[in-house]
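A single chain, nothing else alongside it, follows as structure tokens in the form predicted alone.
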Amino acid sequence: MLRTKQLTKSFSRQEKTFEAVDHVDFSLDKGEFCILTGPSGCGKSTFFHLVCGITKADSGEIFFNGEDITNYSEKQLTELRANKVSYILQGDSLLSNFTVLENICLPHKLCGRYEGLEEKAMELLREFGLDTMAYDYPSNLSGGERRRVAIARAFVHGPELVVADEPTSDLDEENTAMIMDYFQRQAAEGKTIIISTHDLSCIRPDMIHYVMKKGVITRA
């Protein structure tokens, strides 16, 4: 499902240069469940970035579903995050002036996608306990409530890789629960998922645990 190869990306700061990404060999198959933990400032997220094609790599090669992503053009990286691949950012990423539900269904609307999505926007809200939240605007959620929102927003069209950037930061130990939970179900059905976390007692028993550490990812 996803691999790469040698992939490195770098960083110049006060005039030095340091590895953010540092040659990292990574495999995912059909159906796993990753974590990857690892320091802040340990380059999670700029490999989030990369594996997602947000970023380009200075150097090495990635594939997705066999196929070499690599040097996709940005037409081809975004029907790709379109159709295939869901990227959770760190962070809150929900549009002001939207509703819940729209902020959902927008993004997918606007690459064609009508056909049943707000019917499954509402089962995912009703999933997470947010369906009565439906018509709210992301000023009236607390911040963990923006957070589920997000993540349904990931799910809603059925990607096959959830690629999720500290996706139980703003969640209470409940919340956080339900979620993993819900990651785990759809990992069973055949989704593939990455999670990067600092909260270890996310790390389940059937997961793939990975660390990461000055750009440099191994098998935890």
The other form holds:
Amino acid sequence: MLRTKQLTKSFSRQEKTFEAVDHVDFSLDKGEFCILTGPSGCGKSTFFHLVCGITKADSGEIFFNGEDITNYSEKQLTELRANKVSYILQGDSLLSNFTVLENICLPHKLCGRYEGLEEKAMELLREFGLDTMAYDYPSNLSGGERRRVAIARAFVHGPELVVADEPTSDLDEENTAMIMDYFQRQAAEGKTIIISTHDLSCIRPDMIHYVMKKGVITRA
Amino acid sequence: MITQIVALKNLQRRPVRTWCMVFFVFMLAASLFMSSVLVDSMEASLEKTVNRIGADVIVVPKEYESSMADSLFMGELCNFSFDSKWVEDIKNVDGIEAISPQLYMQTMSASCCDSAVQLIAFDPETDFIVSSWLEDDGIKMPGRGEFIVGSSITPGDSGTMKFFNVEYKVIGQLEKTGTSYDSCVFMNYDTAQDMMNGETWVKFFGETPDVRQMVSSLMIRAEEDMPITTIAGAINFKLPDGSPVSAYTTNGIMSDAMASVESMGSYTRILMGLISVLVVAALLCIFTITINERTKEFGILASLGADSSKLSGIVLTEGFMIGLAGGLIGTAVSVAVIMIFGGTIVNVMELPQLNSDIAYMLMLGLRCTGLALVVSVAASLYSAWKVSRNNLDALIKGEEM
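In place of the form predicted alone, the structure of the form predicted in complex with the partner chain is requested.
What follows is the entire complex, opening with the chain shown before.
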């Protein structure tokens, strides 16, 4: 499903160049649930940006479903994000001007996808216990509720791969467990999921655990 | 359609920012609309006045040509005159087809008169101006003691008007022309003489002049193909040195008014250009500041697969909606002001008239709204371009564009 080969991305900081992602070889099969841990600043978000086509790699290759997407055009990458790869941003990523239901549906409608979207969104909201808040604005939601809405938005259009950057940060145990349970169920249904976290208590036996340090990813 | 919904929601959920921007566009549209109505009304009134006069050359007392122009254009009251003996010297000039005297009198704002208006006495035997208006409007020639009134004059319930304590019968009202003639009262020379013979006139002015000896303006129509400047020149050449009168072409007598209106139009256009630039600058600043605060919002949309054209489309649509709202509100408020306070504006600004024709205002409203749209969309172009050009990584991180 997802494979990287010698993937490298470097940045300059205070006139020094450092490799945020350093020759990473990584692979993930369909239906696998992978957790990536590592200290802050080790390059997790940059790695996620690379595999989602948000940032261009300096060198190396990225394969998605066997196809080399490293040199995809902006248009191709946009289509990939719109249809196959869902990225859940770190922190609060809801649009404050839109209701919960709109937050889930409008971005996908902007990409031209309408069919069954609202029904699926309501289904997900029910699953997350948020169906009564469908017409509330994000400002009326707690941190955990917002995070669940962002996850519902990432899954509503049925992507093949979901990449979530610290989806449980700042959440209590109950919310963390609810989200991790959902990810696990989705993986069991064939979705490929990769998340990053600092919270090692999130790790469950059937997950694949990778550790990232100074731009290098190794299997734990 | 979804882009419009997203843009509309963004505007609705940020009412202060939205109304600030709409206010700028509103000011532009309203000032453009109002100033256009003022300038267009002045120009139209001037053109109508020149066309309505129907004379090619006008002879008036020297140094009274500006009073004549003010009376014709602005409807200011006047009562100058010269001795009718000069008419004999003028009427034999070559190229004159018709010649007719008019006498101007003004009534008073006193209990003796219904109102202070301009009275114009004409000679039905030679007249080629008032008689043609009467013919067009199907009104018979006024006899002794009878008035014809302009469209702005309202006679009493009994169909009479009182001037210098004498009641006169109003036998007809002219159609609205949008000129100062709308507020004039017309009569023949006999009626004028009767008025001057009246007790109250004598009490006010101390004498009873012979109206046949008095001319305020001598209206002249040139023969076809005869250059009117040649006739005006020939009249002035024929009049002896020291004569108290002078001949002017109609355009010549109105030239100061024409120049004033023309310069007013130029100033207005410059002012509108400056206001447009200011509004573009203000909107550009607001758009740029707010777009910089919204980078994460665009980053979220882009990370979910919205392409750059969709993102810039949202910004442009917001600009379009602000322009449309500002333009329509500006136009609607301006129309309401003109409809409700048109009379007051005319009085306070001493205008001859204000064009409140619905078709004209509709067309002008479309123009003003169109300009408001162009200005607003132009102001949002830079932000739209920035959003579409910025890299996604920076957008997601909320970095300044």
